[in-house]
Amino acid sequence: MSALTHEQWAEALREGDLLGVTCTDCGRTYATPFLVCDECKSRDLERTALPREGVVYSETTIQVPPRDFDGPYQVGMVEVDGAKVMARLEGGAAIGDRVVFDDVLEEGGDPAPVFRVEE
């Protein structure tokens, strides 16, 4: 049984909680489910509780957007407590900046957290 289902981790998101899991054995954090450590190969991973604050570790910005979607707008990769994780971003974030989890964007069921840049 994996510590951490992405449903469960989808709910959180939706109740305005990141979520990830962390490996007891070598103490690498994934920001999302995983069932085995990339780093050690350990299936023994625990459910744990991210801080909403974070850095962006990489940006990009989507100049033609897919159907549906209005653009141009910013995503990048946010690392909060050593992991990282995939993220709409708000407010003009370039790399190094400071952010805080905001809100979540829903398409299709699919939650995704939005990060805004710190004030």
Given for the second form:
Amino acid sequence: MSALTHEQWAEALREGDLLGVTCTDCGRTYATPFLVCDECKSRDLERTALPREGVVYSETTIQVPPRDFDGPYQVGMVEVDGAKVMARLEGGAAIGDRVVFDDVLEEGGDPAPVFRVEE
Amino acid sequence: MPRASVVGAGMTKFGVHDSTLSELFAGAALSAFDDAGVGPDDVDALYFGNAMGGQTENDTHLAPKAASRIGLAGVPCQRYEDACATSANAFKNAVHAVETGVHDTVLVGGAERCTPVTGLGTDEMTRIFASASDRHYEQPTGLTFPGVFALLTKRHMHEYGTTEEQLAHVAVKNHANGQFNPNAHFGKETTVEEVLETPVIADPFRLMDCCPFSDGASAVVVTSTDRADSFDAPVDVSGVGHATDVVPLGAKPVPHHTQAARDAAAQAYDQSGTTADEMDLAEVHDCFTGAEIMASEAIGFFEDGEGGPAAEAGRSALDGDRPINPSGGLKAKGHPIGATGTAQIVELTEQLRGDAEDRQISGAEKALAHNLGGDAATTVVTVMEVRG
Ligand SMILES: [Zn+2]
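Could I have the structure of this protein in the form predicted together with the partner chain, to go alongside the form predicted alone above?
Complete assembly follows, chain above in first position.
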């Protein structure tokens, strides 16, 4: 039994919820599905709802996009509850800035979270 | 005790080639045969690297196709794919095969075409390169490969104060080295100021921080250490480390540490009984300038956070105390993905034979190659030494 499938992760994202998994043995949280904890190798992972607020861990602005995307746009890793999720960023975020998950992007065939700099 | 020996090495010039993948590989393979003084009858297997031929050219099952052109049909042939670490992984397996006696002598190498000769424009090739990032948790954001390394580098800058000027010094050095490599795609005298004036691709990277799209091939003949005695110019392989890290990037505890590179380097040093301080030079995977700085720390040439200042101070230049990428690296020599790993082995072989002419690191006896794949989730590190 998987605590969280990709389909469930994607469907929740479309409905405005960011899901991850937490290892009940070592406590590590991941912002994407895993069947086994990378840290301690436990299979006891449970689904967890991640907070909507996070902090920018790193970011860059893509000036030369791949096919199917229109640039420029900002991409970054956002720390939410100790986990890092790859996201689209809005509002000119810098490392350390507080950002809020408030939209979903579907340009690439699968959904991606959009975080915006907190007012 | 070395694990295997390289007895022949060859590569095409990296750049723009209108020839097919099999023709490209044949150019490198036949020059490796000639360098070793062997022919197809002396080779027991082909370990072939190509990362993207299925996507770029609708061309797969490439190992027997490449073998057929050079008289190798009949021997076991296999193809490897590990993003940019493709042919280093083929090399690792070839070393293991001759070490354990599965085969006596193996031809190992790779070929790739990434320039517009494939008929693909920048946006399409950028999309194909991005296929090595996580399909479900990274690609949908529009992340590109310059973007992946920009994220790692920007965090490195945040943690240690690494500057854009220090990144530019890596580009200036590698372009300077490329001038002395007849097989390099690029090479010229340039300045930090000129690098900083080129257009931004994914900040902090400008055009001159990024390796080019290149076509090319490379190949080496690997044999057992016993058999190597009968060849003219064997160079020993004393360690090959190979490690992976968790994907996606966000699941890596400290992404800019490039942990797989640290683990692979530790394995290679352990197997060879050497340390970073003993290496006379390194070829590292500088797909972007920031990647060279992170690699220089991961292989232990510099302390964490010192890679940028070391590049700025000229310590990794040809005449520095820790030379890195005398070939020009991916940045200037070029980066035909599946050919890059064994091209690093070609450079180590030439350096350790003392045949590297104007880019020769004088008295080089031990050297290291660091070939990284994907979002740093694969790294192969090789230590080679002058035969004792
Ligand atoms: Zn755990």
